[in-house]
Amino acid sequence: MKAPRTGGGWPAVWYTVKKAFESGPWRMWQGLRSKNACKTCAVGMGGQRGGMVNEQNHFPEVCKKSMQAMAADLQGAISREFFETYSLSQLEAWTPKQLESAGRLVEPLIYRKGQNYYEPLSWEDAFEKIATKLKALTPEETFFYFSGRSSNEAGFLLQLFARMYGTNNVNNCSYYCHQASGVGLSSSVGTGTATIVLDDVEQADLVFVIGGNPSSNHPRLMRTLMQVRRNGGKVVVINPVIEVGLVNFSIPSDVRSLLFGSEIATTYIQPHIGGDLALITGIAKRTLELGKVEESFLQEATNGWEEFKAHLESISWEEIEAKSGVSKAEIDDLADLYAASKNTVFSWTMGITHHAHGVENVQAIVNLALMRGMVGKPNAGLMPIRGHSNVQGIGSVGVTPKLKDAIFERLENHFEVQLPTTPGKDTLACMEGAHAGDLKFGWCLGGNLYGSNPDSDYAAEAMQKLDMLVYLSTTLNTGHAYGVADETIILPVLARDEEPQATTQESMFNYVRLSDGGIQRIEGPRSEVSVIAGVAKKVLPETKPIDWQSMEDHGKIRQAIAAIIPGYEAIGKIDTTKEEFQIGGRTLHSPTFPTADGRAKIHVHDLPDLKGDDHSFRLMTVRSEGQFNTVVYEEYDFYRGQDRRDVILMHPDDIARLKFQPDQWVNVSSEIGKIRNVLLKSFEKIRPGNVLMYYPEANVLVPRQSDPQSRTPAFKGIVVTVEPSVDPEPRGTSPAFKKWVFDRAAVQPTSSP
């Protein structure tokens, strides 16, 4: 497969048409145009503005990710015969794409250890089994995990139920993605989210895109970057891999861009994986040397400047170059661009957070922004690019192990209850607790907890040690095959735009919007809120302060959220006003920060050594263009020109140095795992000394090392060795890849379920 010369463009248009005809053009149009927030990234779309409309009211705004997610929800039902035909052993051999494409789940299912098939279960029996198990356990033997695809209403209700049951083992998927951003930002400027709005980005004259690939993962943001360039601004991309969409992107909704393409990056820098902290520190050092710092702002609005200044003066250029892999000349050029800018926006994704020093990476970006007063004014600031449509909202409404003091107090007072005060476990700690046998029960509200974990063998072992695991899901995923407990119950739920009542979500720019729901596509699944309340009624029937039956009313849940969650007061009237609102205190357009003393904090860091040596590589695990988080919609990676996923991408210089040949079979090993028979692909766009493999397939190589401050696992910068395979096998027969690549004729359904 040949990689394209530009991202987006006509291939995206044809793909859109193809998906529309697969699902039904009118059904796809209805889904995309309905007043519902987009199901994919958190850039912010839809709601009462209507579908395909962004936060600047621009229409049409749609991307392949949203088309893929909508097409998945438009699938037909999985028949009961499907689960009678395909055993768990067979499902283990299916790729993530094939599991996702099997159809919609429509009736409760149960798997019992020792059997090899999922069996149907009535809703009443499912609720009874879950309630019986929870009553037999202590609260500290349970955990509750939330994905970012659910509504604020479902998230709030489930965390309320968990705490009323007695546990604070309440956590969400952000611990495996942007938790480092939240911790880093909160510790620096007092808010854990973007400090700007979408319009600020377009008005900036310089935008840094660090450690991310929004052309693939957040395509709608590319229009904004195009507009920055058209306004005369500059875009600096920092990424160990040259991604085609960040070089040039053709915006389908813009005729000029569609026909001629749009140059995105004015400067493209390729540090070594793990070299970002040193590189950012180098830009800060050179900015200081140029005398381009806002001394008055630093003295009046920050703490820690003098210590940081002394640190920059003491660190050597030799150390910066060695630990970043970037030359001083390149760093000087970046500093010159920054020094000339009047309004700079710094954006980043998981290339920054997925490191053992992820929080320090984020703090270093904030340091650099504060040096020139680029936080606390319009058209400049900080933008973590979040990848899940409501991951911020889930966190805002209380899905964290430890509630903020104000939320804790208001929640107790509002419901006149006493909440548990035990330390709750984060996501990785819950997996460790399950593996140790301390936890017996898990509840997963959406997502794929197994697929999102590092050290996938350990993750499977941990989940298989549970007494019971409950999934609320719309479609099948690898967790349903590998993350199975003694008893595993799958409860089919409605997609967000199918909910019979309106729901709310929070965008990346801190807007809360109302989604209508109400598109009935399929019989069988139930509302997430009704499932949660149904179980709660059986587990806590005598809890007088909370009438779980009445809590099936989304409006009543929103009234509780308005009374309890600071900044969410307006949600109590949103049913009447139909107006979205922005959470106060997060957008920072003036130099007063929501910290204890109103000042931002500058942090000093030691620079980590680059990992690896001449005999090893730094591995980054990444998503493909046809993928959303753990969900794989297409097994090819169009933008990188790869037609399969069981590959390792290596620079041709490294292939020659090791006397390898392109397209030969190799084994890849890390300190905790080994994958045999991976296809070695020559890929000149990656920085030599670094390699790339696909997530979640390569999770077996990822150690459980995490950032100590955020507990975000280090999915980037894994030290691996690569050696020729002594027993190369054809595609599909490698035991190490049986989860992902297989002989389709042997196990693929012969007909649509």
Ligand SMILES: Nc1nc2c(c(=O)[nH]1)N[C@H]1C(S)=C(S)[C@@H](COP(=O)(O)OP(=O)(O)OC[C@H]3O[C@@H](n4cnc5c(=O)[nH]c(N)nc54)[C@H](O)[C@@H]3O)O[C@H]1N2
Contents of the next structure:
Amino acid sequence: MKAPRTGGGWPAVWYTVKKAFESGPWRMWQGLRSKNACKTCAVGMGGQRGGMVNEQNHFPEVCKKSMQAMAADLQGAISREFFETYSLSQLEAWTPKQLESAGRLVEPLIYRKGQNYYEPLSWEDAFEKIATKLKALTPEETFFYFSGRSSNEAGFLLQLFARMYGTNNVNNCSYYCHQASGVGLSSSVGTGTATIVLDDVEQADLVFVIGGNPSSNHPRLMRTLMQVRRNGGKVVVINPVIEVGLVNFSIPSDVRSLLFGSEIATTYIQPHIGGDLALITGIAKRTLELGKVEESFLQEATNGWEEFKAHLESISWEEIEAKSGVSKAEIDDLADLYAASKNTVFSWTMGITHHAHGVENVQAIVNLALMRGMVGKPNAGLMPIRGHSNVQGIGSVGVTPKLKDAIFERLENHFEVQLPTTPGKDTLACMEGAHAGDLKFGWCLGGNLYGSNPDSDYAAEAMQKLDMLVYLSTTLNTGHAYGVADETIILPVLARDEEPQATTQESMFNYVRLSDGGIQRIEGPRSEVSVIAGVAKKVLPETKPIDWQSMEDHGKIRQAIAAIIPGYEAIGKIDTTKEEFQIGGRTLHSPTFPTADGRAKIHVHDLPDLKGDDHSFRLMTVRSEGQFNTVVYEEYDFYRGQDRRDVILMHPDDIARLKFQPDQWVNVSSEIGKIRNVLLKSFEKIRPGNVLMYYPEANVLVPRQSDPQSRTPAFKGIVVTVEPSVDPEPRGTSPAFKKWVFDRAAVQPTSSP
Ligand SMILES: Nc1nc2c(c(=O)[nH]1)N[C@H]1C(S)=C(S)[C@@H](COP(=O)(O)OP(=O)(O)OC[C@H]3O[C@@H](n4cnc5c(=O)[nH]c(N)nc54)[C@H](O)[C@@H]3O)O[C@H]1N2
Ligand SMILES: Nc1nc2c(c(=O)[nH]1)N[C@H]1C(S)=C(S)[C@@H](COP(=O)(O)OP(=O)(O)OC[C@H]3O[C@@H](n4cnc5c(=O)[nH]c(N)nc54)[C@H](O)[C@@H]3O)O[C@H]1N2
Ligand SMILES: [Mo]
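Moving from the form predicted alone to the form predicted in complex with the named molecule:
What follows is the whole complex; the chain from before opens it.
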């Protein structure tokens, strides 16, 4: 398969038309146009502005992922016969796409260890079982994991229930995603999200896109990057892989761009995986040498500049070059661009956060921005491009182990309760607690905790050690097959646009919007909030001060959120005003920062060594355009020109150096796992010394090593060795390799359920 020369364009348009026809064009149109926040990424859209409209009121804005997500929700029900026919062992061999395409979950199901089949269960029995279990355990033996697709209302209610029940083991998928951005930004500028709005990006004259592939993962942002270029601005991409869509993108909703394509990157720099901290520090050093530092801003608005300046002066160029893999000449060029810019925006995603030094990466970006006063004014600032559509909202309304002091106090006062003060575990700590046998119960509000975890075998074992696991899901995923406890209960829930009551979401630019809900597609699933209240009522009946029954009313939950969550006050009126609002104090258009003394903090870091050596590679585990996280829709990766996923992408120079042949079968090993019979692909767009594999299949190789500050696992920069495979039967030709997840048994024979 040949990679295209531009991203987006006619293939994207064609895909949209095809998907629409598969699901019924009218139903698809209704779904997409309804006033509901888009279900995929967090680039704001929808809500009061209606579907397919972005935060600058551009129409039509749609992407492939939103079509796929919508198509999944438009499916019919999974029948009872399905679960009588297919055993768990059979479902294990299904691909994520097959699992998702099985249809919508419509009745509660239970799997009991040793039975090998999911069986139907009544809602009442399901609630009773869960309540009995929770009452029998101590709160410290339980945990609650949230994905980022659920509403603010469901997120708030479930964390409230968990804390009232007695545990702070409450966390969300952000711990595997942007937690390093939150921690890094808060420790520097006092707020954990974007400091700008979409319009600022468009007005900037220089935009850095670091460690991300928005052309594939946030396609609606590409219009903005195109506009920056049309305005005469520049776009710098920092990425070990040359991603086609960041070089050239055809915006489907722009005729000129669709026909002729739009150049995106002005400059494309390929550091080694994990080399960003050194590279960014290098740009900072050169900016200092050029004398392009905003001294007065640094003196008035920041702390730590003198120390950082001394640090930059002491660091050698040899060290910077060696630890970034970028030459001094290239760094000089970047610094020149930066020095010439009046308004710079720095954006980044997982190439920055998925490292053991993720927080330091983010702080280094902030340092660089502060040096030229690029935070705290219009048209310039910091932009972590968020993942899940409501991951930011879930975090805002209290889905974190440790609540902000203000939220904690207001929660206690508002409900007249005492909440636990235990530290609470992050996501990885919960998996480790489960594996150690300390945790016995897990509740997953959406997501795929198994599939998203590092060290897949360990994750499966951890979940299998639990007494009970409860999933609130819309469709089946690999977690339901591998991440199963002694008793596993699946409760089917409605997607946000099907909710009988309106819900709210928060976009990455800090706008909170009402989603109308209201499309009744399918009988059976219940609203997330009613399921949570249903269990809560049984576990914590009247004796407790909260009337859980009445909390099924989203309006009532919003009143509580308004009273408790700072910045969310306006949500109390949103039912009458229907008006979106922006959370105050987050967009920083003036140089006063929401820190204790109003100043931003500059942090000093040692530069980490690059991982690996001549005999090993740095591996990145990434998404293809045809998947949404653990749900893989297409086996091919259109943009990188790959027609299958059981591959490892390596530079032709490395293939020659190691005397490999392209398209030969190889084994890939890391310190924790081995995947046998992977197809070696020659890929000249990757920086030599680095290799690429697809998430979640490659998670077998990802160690549980994490960033000490944010607890985000290092999903990028894993040290691996590659050797020719001597197995007689390559994967794909022998029945034993039919299992979609690679040959896991070869790693740990005991791990199969
Ligand atoms: N189509 C689609 N869209 C999505 C998702 C999806 O799965 N599919 N997922 C959503 C979610 S939850 C998220 S978090 C976002 C993720 O969006 P991204 O962060 O764009 O996703 P990744 O696939 O993790 O890709 C990371 C990019 O970083 C580069 N990279 C890897 N290592 C390094 C490094 O060390 N340094 C630098 N500078 N670059 C590096 C890779 O080459 C790749 O281009 O997308 C969201 N949108
Ligand atoms: N190796 C490696 N691992 C990674 C990453 C990586 O780049 N490399 N990326 C990490 C990142 S950035 C993230 S965000 C995580 C993703 O972690 P998760 O958020 O846990 O995983 P998803 O695959 O997004 O979850 C998809 C499932 O959510 C359910 N769902 C969909 N819509 C709804 C809804 O409206 N309500 C409810 N209740 N359920 C719903 C469906 O059952 C679907 O199967 O993975 C992380 N893991
Ligand atoms: Mo994410």
